[in-house]
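Take a look at this one chain, the form predicted on its own, written out in structure tokens.
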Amino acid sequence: MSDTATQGPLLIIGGNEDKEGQRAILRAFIELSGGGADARIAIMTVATRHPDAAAERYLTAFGRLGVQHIYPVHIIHPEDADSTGVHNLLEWATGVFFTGGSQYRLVSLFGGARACDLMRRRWRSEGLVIGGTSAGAAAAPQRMIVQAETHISPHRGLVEVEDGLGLIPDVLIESHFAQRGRLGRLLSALAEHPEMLGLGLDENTALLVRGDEFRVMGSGAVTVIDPRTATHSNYTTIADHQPLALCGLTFHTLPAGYGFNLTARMPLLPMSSQ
């Protein structure tokens, strides 16, 4: 990953974040973005297919915290992403952040559009910020999960990975982890693609990204899952929607303060405890 010094924070959230409370996560997006008198907020609602009613929920959000200037996009075709609208706005943002869905429609109606690219030069080289929750989140690295079983244990085929909006390399994300029961199908993935990192992210959780690394934010944890020290596994041997043996991966969980460094695959201690 690329760590200069001009590539904007990816805030990555496992959803159902707070948006009545104290909203700390939104709360630092927005502080990130520029803070509530400067930021420019653009809401990308083209996960759902209720669109109108994500972006009200953020509008009102953001709204609540300062925000003066907030514009929702919504991409309902695909020939929506490349309007000159939607260019202007991501050229206009500060921040970007995608509301929840189907990371599948998200992927599918914007990742393969100029947009998309001009997003991603933004990103890396203006320092925008870019945030997702839920389907947002799922969608962030080069790889992610697109379908899948949920409450069930770890089986062969039980998902399919297909490529994602590539801010975020080897790494695959499930949000709402501990809440939908998703330890069994990121676990699958991972057998399946055994040189990737898993991340699950609990609700009202979320990766504060910089660089090579991450710091956990909000009230949950994150399960960070290392398949590479891996000293078993039958994948190979075994059919589709068979059981899956894995033995001696690595397991973290990371609750806030803490964080990780994705190149070295360690975890990193709270900036008090060093």
Contents of the next structure:
Number of protein chains: 2
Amino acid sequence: MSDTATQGPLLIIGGNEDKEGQRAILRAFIELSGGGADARIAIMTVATRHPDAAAERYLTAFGRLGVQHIYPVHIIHPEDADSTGVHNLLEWATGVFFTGGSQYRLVSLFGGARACDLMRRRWRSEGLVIGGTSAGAAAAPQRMIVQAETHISPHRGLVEVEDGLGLIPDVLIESHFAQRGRLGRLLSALAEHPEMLGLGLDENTALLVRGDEFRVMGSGAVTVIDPRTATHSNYTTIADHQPLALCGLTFHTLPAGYGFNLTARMPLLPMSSQ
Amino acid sequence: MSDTATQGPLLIIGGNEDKEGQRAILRAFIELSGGGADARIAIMTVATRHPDAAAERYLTAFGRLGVQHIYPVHIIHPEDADSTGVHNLLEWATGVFFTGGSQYRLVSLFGGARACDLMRRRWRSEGLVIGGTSAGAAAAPQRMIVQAETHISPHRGLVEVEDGLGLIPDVLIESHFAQRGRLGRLLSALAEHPEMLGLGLDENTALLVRGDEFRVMGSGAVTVIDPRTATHSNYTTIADHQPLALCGLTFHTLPAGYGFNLTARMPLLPMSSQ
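Please move on to the form predicted in complex with a further copy of the same chain, as the form predicted on its own is already shown.
Once more the chain from above appears, this time first in line as the rest of the complex follows.
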């Protein structure tokens, strides 16, 4: 439904992005937002219980990369989200960046606010750039996996899937994918939602989403699991806490330069012009 | 080439099998080996630098399950493997069980010995049962992944693949798969050996292999990754330490009761008679 001529890009980061070295992902966010001199960045700390530390981390990181206009936006209580200050900053920004923490907290405090509608409207029709790392990545799609066990075999009922920010349809995103052993919980969520596409983002690895395509950036890989090709699932025949069977899923691992078409569900090879 | 009428079964365990509760996997090994009163079990501690502790653990576990005839077999120096004592125990046993430790150590000390030929011959033609857990599972196939980093994105050259004990062709086995975040290293090995099938065994989860089929036992899942369907790999075009791209792999997660035909590369649904 979205008009990709006016819709802004999304930069969805698997957590722990480089803040000291080449900093390719943070640099990309700045460039997308207008460049160091012109970018106006709002740092959304709503996901974390330690908003001052999160803000400090990104004010420093973006500041060192030459960003001149940057403000933290703290939403600690539900009523904060629709304050004039928050609305003004979301009107002002060219780029909005969500830090890590808890995706459940992020969406609980912000997802239902008029400020979130404002942000989505500016993203859809004014090219606003939205970035998110860790919990800020998990929360970006229509639906999101909320906290669940890691390093575990896929089981029915292992994860809860809740509404996210609604920026990407039909995908479930895990951050810290390789580093925190989250294959089992992504598969558990896909067994319950076999129409979704599973995306596992490693740390310091990002998706740059434009319209219905993304390209991978950073040092790790994006694991793509497509359950639409499944030949068998035991999900409807077992009780909660029972181990899942899933047969015939399609699996891709995509590093920097590779991409994916979310509509066609097809990987994209690196563009020679990149 | 093997005659499955005389060839023994293999019980390949992803590590940390239950030794206190239902103990379904250890019970299965005993039953396969002739039952508590008749089984003659040799505990092969060759993989570990702490053979006395490993032997004690399994002497106790099998003893509590009623096994009456059980001996530890320690191979600490290369010359130990072909001692008369080791040969006699491998002639005597109805079941040979390899403990955990290092699969590299296991194969270095035992894989080239005449004692290993003796074991394989009795397995092929006399129905000897062979079990292995953790490193003892990884070492079972023709080829094995030796120690490598975990919790990491797939990279070229991340793992070394060496000769194993030669009991299963064309598969690579990872133990502790979910618990130790080993997806990246299994994918790294498969990128280098795309003719192989990747099997990731979770803890307290086992493959019962008979001929070219296996069935899953235990509480976790076996992850099966088949690279033969791959539509793209960047393996031959990148340098060591570069991140891998693999597209179009086939992926299954199989819990207890499910199985797999290794020749047809097809999952097997639970048998109603089980």
